[in-house]
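Consider the single chain below, provided in structure tokens and representing the form predicted on its own.
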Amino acid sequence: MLARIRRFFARRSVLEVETPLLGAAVNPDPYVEFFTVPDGGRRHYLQTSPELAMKRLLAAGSGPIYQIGKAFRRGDIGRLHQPEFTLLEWYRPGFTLDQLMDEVAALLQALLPERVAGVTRFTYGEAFREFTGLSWEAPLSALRSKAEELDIPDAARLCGDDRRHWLDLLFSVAVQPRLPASRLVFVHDYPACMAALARCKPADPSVAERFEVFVDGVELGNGYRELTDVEEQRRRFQHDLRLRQRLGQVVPPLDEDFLAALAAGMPECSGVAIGLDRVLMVKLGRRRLSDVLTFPLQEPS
């Protein structure tokens, strides 16, 4: 599988790169937990993805690049989650989100010919309304009622007044399992509250230029039309750091090197990260990541 991926990008003149796993800063996304590594009086972080480092390469003039490497995220060990996993991440200067979705489809169809028989695209709004009967902009009270109707335990405690949490929960329970089977399904145009490092649509700032791709209800990848506005990125990072502080989470330093690269001029581009362990799991028709990993961390008994 790795050899096929490398041939795919070699034919397209996309350069393979390598960036550090250990950094002095890390993406402060409060919805993703990272590992902290003490080193004497200093603190380092295992990277949750190579995104920030790869964008510094883009700003330095690398052109189109990809990377296959390890990433680390703290959290539950389960059917689809391991603290250490393998990511394929790539960036395409000048690509629109539609062009990147086309390229993702070409790669995944080449890797999964026995599992997918075509491509389907939904906007997030279309998928959410079709499978929940609600608009993602519905009042929180309506989202709570839908969770009660679906008998989701502890929904109110888990989500509180955070719209993103409610949307994530309902999408995972009511939408993902009902997406068309045996096809690549792209869900795009996510709500702006779920933009992460994606830019919002100039014509409709309520929507982010972001997509996720699924096969048989399993999320395989997450892509963005990348945010290049350094001041907006700084505002988002500062918001995330304040939220981490309120939640009692570890608060890393602001990644000033990444922000300096954005200020120097990162090209307009689109980028995506694909979880290769999940791709292999789908390819082999298995249900758990631990079935395709040589040395998985096991769930506590």
Given for the second form:
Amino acid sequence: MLARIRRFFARRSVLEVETPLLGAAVNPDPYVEFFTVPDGGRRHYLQTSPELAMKRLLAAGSGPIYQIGKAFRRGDIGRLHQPEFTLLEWYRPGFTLDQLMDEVAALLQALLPERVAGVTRFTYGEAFREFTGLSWEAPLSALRSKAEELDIPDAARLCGDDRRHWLDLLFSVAVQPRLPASRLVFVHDYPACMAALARCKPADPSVAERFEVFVDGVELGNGYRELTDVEEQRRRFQHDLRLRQRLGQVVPPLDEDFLAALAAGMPECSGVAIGLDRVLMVKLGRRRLSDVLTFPLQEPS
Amino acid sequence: MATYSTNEFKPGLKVLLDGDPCVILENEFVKPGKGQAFNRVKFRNLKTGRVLERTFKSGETIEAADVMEVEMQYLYNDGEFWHFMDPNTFEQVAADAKAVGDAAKWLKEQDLCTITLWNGEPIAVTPPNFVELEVVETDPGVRGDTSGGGSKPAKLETGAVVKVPLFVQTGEVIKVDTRTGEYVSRVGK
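The form predicted in complex with its partner chain, contrasted with the form predicted on its own above:
Then the entire complex follows, led off by the chain already shown.
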């Protein structure tokens, strides 16, 4: 699989790069928890993805790049999660989100010919409506009744007044498992509240240019038309840091090197990260990540 | 008070939910793309036997339940309580009808049962998987019919009624699977 991926990118003249796993800063996303590594009086952070470092390379003029490497996320352990996992991440200067989805489809179809027989695309709004009967902009009370109808206990306690939590919960429980099987399914144009590091559509700022790709309900990857506006990026990071503080989480330093690179100018581009362990799991028809890893951390059992 | 965090959840863990002791049957960690992670958990309420589902934000904690399963010998029923004894410590407990439930009809004196204790009090009784009980009442079977092919009800010494092959006679001892309530075989004396 790894050899095939490298051939795919070599043919397309995408450069393989390597960036550090230990960094002085880390993506502050409050829902992706990182490991802090003490080193004498200093602290390093194990990277939750190579995204910020690769974007610094893009700003320095690297051109199209990809990386196959480890990423670490604290506390994520379950059937489809391991705290240490392998990511394939790549960036395409000049690509629209559409072009990148086509390239992701080409790669995944080449890697999973036995599992996928075609490609389906939904906008987030279409997928949400198709499988819940609701608009993602529906009043919270409608989302709440839907959760009751689906018998999801504790939904109100978990989600409170946060639309993003309601959407995530309903999407995970009602949409994801019902996406068409045996196909590559792209869900794109996410609500802006789930933009993460994606750009919002210039013509419709309520929608973020982000996609996720699924096979048989398993999320394999997440892609963005990358945010290049440094001021907007700084605002989002500061918002994340404040939320971390409120949630009582570790608050890492702002990644000023990354922000400086954005300020110097990162080319317009699209980028994506694919969980390679999950791709292998799907390829081999297994249900648990631990089935396809050498020496996985065991779930409590 | 001991507590468990969602990342310690695993099948078999005994916890307190809404004041009742429960055991975790299944635990699934769910994490949306870039969103809040949660655990969908199935429990069995150890008092009522009912299965229930709950959802927790990852990182939430719940209280541990002091629940133990102990092998104990059934002694006698005093009309209200069923009395059991730990054969190692000779400690005795008395279980009420709610705790004994359906197990009552399989309990024979001296048999070893599994007693579920919560804070030292019996809340459930599991009879042995197989019990040997005497038939006290059944219609006379057809003589010489040992091939099976038909069945009839038989009342056992504990009051349970099970279906037995036609050749089984009153006074014989039979082996019964308590999980299904089905006849297994005759037991030679």
